[in-house]
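Okay, so here's just one chain, in structure tokens, the form predicted alone.
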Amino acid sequence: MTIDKVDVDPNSLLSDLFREHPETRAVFNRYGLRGCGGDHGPAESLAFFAEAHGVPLDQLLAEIHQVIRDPVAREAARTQLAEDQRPRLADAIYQPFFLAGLAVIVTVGAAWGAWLLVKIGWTGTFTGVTIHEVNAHGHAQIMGWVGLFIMGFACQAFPRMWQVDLPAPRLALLTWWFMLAGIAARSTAMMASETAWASGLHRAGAAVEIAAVAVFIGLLTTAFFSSRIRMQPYVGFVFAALVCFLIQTVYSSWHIGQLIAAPTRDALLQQVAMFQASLRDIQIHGLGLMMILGVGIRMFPAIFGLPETPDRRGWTALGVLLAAIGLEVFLLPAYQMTGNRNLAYGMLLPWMMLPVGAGLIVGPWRLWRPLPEPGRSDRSGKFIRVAFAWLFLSFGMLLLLPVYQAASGIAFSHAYYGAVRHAITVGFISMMIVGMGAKVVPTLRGIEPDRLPALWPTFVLLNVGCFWRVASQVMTDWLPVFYGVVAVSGLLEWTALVLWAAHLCAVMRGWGKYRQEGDTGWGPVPDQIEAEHRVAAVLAWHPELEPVFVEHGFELIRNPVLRRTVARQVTLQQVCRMKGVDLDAFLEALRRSRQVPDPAGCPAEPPRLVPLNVGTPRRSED
């Protein structure tokens, strides 16, 4: 469509608006678009952007029309846009977290889990693998898969929703390093639990993980309280999940430390019986479920056209779920300590409260029906709908546990309880990560939806694998032959996640057909070449500058291997220092020789005018 010079309405697409009036992007940058959507903006309407970012639509339209009509406002917007084009760490802070999460899930996550299932099938018993192997796999899944995706999404999305900048992006990136170090150290310590150094390594890994999670929560808390956003139910869910994130990190550190240091097998089994289940409840229902519901309340109405959750209903659901999680965490350890069977029977109360609390949020969405537009045609919608089906299946299986125990004659079935856990961890949480990743990453990259595959192979394989795991694991209580086939589920799930991970990496990094026209892979072309710019970035923005590098003694820039590796890591300042080249003279030569592409329509040296002061968030430096 072609937008009239002044006639902009709620249905206008951002990409069309930016082509016709590029300076209006400065308005959207103030409300969280900066660094997102690629050079041409995301393929979404003004109305969608306003709802997704919590901006009053009338206010947004008024600011856009002011920039279009008023020459002074237009020049001020161009000035601000030129400033916004400078790359910032916060603009793509999600990428290292998502990439690390993908690496974890296709290696020590799903692949390791599949290998453990092979060992179980070979031995014909779920005790064919040690508790330390199971816990190392579980730890990689919770901290390296779920945790890293939550951290990346939260650092990228929540400050933008709250219309502020992420405080201290370099500190946020430091938490990524700490998480990776902690996951590696703790997983190694669990696998080497019999060694003399395992306990010390585990304590070190636990310390850096706790520090990472605490700093991450501190950054988000600072961002929220520096905003002008009122406390809403979705914020309550998010911060409840964050508190559970910290609690489970500390709890897990203590619990796993006790297991590694257990002097006897009886002491180890007693520790597992008393505390393992409550730890998983905090991780799955406290961290995973609460975060997903919080994000869903905030984003699903805009993304999928679902009804908004009234505040009263949202707060009620939050209270019910927090009470349920608290009872779950308390009752089972209390029963193990006292032997009072009434406490064990009391577990039915939180298990009934969980579907009630979740149903208050999910029920009005009527996900058993086709999604309304725009969600009906969205490729991620099928993942979201089936994820909630798996959630309520897991709730139903919990409630049927006493019936299953009576029918099977097994006092406590590890196979059945493990199947319940798998239904919610893979069927719900992992399915939701896949669906939201398939939605969020292309939006941040500005990839047109019609260029993207529907991801049916991932969807089918992941659901078939999860169903086969849940069904075959339960059947091992009745027919031992199912031990031999349960590992098939792990292979199916791993294949599904590898296909999705490869696709998401290609979209995230702009590889092949997912690179936008004019996209250099280094963000928008800056107005000025600076000393801190990477060599590869400068050459991607301005290929015509290669002779300038050669003239100043950087002949190795012609080597394609070095250009793809070293040039991506070093800045202009660093290479000048290494070669003894005068930095100021080199920068002047680069600036003088460049050809300035101007897709945004901004002058090379815009006038320094006072920018618009409407809805401008507080900003922080990288």
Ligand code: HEM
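Rigid core (definition): largest C-alpha set, two forms, superposition within 1.5 Å. Note that this is a predicted model, so its numbers are computed, not measured. Numbering follows the first chain given and starts at 1. What changes on going to the form predicted together with protoporphyrin IX containing FE (HEM):
- Once both forms are overlaid on the rigid core, the distance between the two CA positions of Asp70 between the two forms is under 2 angstroms.
- With the core held fixed between the two forms, Glu588 has its Cα displaced by at least 2 Å.
- Glu530: CA moves 2 Å or more between the two forms after rigid-core fitting.
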Given for the second form:
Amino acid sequence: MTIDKVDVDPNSLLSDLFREHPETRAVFNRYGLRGCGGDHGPAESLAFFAEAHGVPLDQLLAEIHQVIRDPVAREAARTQLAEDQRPRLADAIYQPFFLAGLAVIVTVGAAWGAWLLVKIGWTGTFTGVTIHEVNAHGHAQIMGWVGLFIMGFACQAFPRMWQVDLPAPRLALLTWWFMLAGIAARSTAMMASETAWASGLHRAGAAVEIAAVAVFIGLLTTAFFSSRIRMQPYVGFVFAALVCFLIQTVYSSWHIGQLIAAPTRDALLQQVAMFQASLRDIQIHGLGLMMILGVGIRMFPAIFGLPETPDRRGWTALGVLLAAIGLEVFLLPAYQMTGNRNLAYGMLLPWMMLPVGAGLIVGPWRLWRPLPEPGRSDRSGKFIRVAFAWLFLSFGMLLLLPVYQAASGIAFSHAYYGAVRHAITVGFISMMIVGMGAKVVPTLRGIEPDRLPALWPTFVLLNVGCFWRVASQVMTDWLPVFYGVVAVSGLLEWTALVLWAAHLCAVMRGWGKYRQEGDTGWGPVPDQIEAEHRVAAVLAWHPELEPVFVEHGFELIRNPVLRRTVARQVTLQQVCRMKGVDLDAFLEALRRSRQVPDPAGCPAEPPRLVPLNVGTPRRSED
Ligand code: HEM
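Please give the corresponding structure for the form predicted together with protoporphyrin IX containing FE (HEM), as opposed to the form predicted alone shown earlier.
To see the whole picture, the full complex is given below, headed by that same chain.
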């Protein structure tokens, strides 16, 4: 399909528009497309882009028309595009975070969790694994799986929603390194809790994790306040989640540090009884739930055509949920400290408030009905809908806890409480990450939806595995034979996540059938070769230039390993300096020898350097 030279309407696809009018991409870049959508642009409509990025559709259409019709504006847009083509770290900052998150979930996350289940099944008791083993898995999952995905998504998406650049992308990348170092150090310390060096290693790991999370939140806060976006409920949810992220990192560092250093088993058990549950509440309800609701309020109307959440309802829900989380975090330790049973019964209040608060947001979406858009063909919608079903199931199970206690005669059922937690960590949070990853990553890479699989095997295995785990774990309280089958759930969930992780990696890295036609991995071929272009980029755009490199003394470029490594890092300017080659002469030789596309189809106006005047970037959403 092609787009008439000027007749652009809200349903036009960005990829079609860019094919016909490549310079209009400059308009979209200013509203957050830069670095996203692959070389050809995403297969999404203008109306969708406008809603997802918070740009008034009329304004977007007016600016596009101006670029198409006005030669001065068009030339300015071309100049901006040439600038935009320089690869920037911020353009795909989500990738290292997502890739590390995938590595965590398939190894120390789901695989290790499955191994723990095998041990539990083998010993026939939930105390068949040590608290340190469970905590090492829990910590890796919260920080390495949920945390890294949130960080990658937030650094990529929020500045674009707020129409500003991510401040200090190098610092953002440094937080990635710190997170990996912190997770590795703390996990090792927990697994080696008996050694003399465990406490020291754990403290060091905790320090870098806290630094990483604090810097990450600082970057997002700076981005938000440098935009002029009005404070809206979704922003409130997002920042509430970020505050919980920091609190839980500090809290978990202290709590697990105490467990590692506990002098006796009694001291260890007392610490767990008093503080472990409230830590999990901050992590799961405070970080996971609040972030998902914030992103949902902002993105689901655009992606799935769900109704917008009115501000008043959004603020009310935020207030109810924050009060609920505050109460549940306070009441259990208070009960453990005072022994006052009324405080324990009081937990029912926050447990009732949680579904009320979440229901205020999710209820009007009527997720029991098919999603209005984009219809049945959308592969991510089913994950999102079922994730909320798991959320409300976990809330229902919490409320039924007193009934369960009375029926089973067990004062505190580890099996039941663990099942509730699994319903929300895997059924809700992980299901949501899988569904949103399946939606967001192909969009960022510009892969058309009809080239993507529906992900049914992942969907079925993850749901069956989660159901099996929740049901069989509860049943172990009644029939010990269920210890023998509970571990099967780990294998099902692990398989589901491995299938999805392999698919997402392939989409992200452009492997196999997800390699885009003409996709060089370095953005569209620029008009001119410049000194600051990377060697690998120049060779990807113009493979015919290899002999020119060799003639100028860069024979090593023929070595495929160096081409995949060093050549990706160094610019033409740097290699010339290193080799003592005259940069200007080399650039001239490259420019002379490259094969340029036939300019017949290009407009022939001479280049004019004028300031970009195709409308001011919109920086406010009100
Ligand atoms: C996908 C497969 C998974 C398996 C097989 C698995 C398995 C386990 C097992 C056996 C335990 C200890 C027993 C219990 O408390 O019930 C556990 C605890 C835990 N899991 Fe997982 N898990 C998985 C995924 C996840 C995910 C995705 C998260 C977080 C998003 C998570 C977070 C936790 C936490 C925080 C704990 C510690 C709970 C506590 O404080 O006692 N798990 N998991």
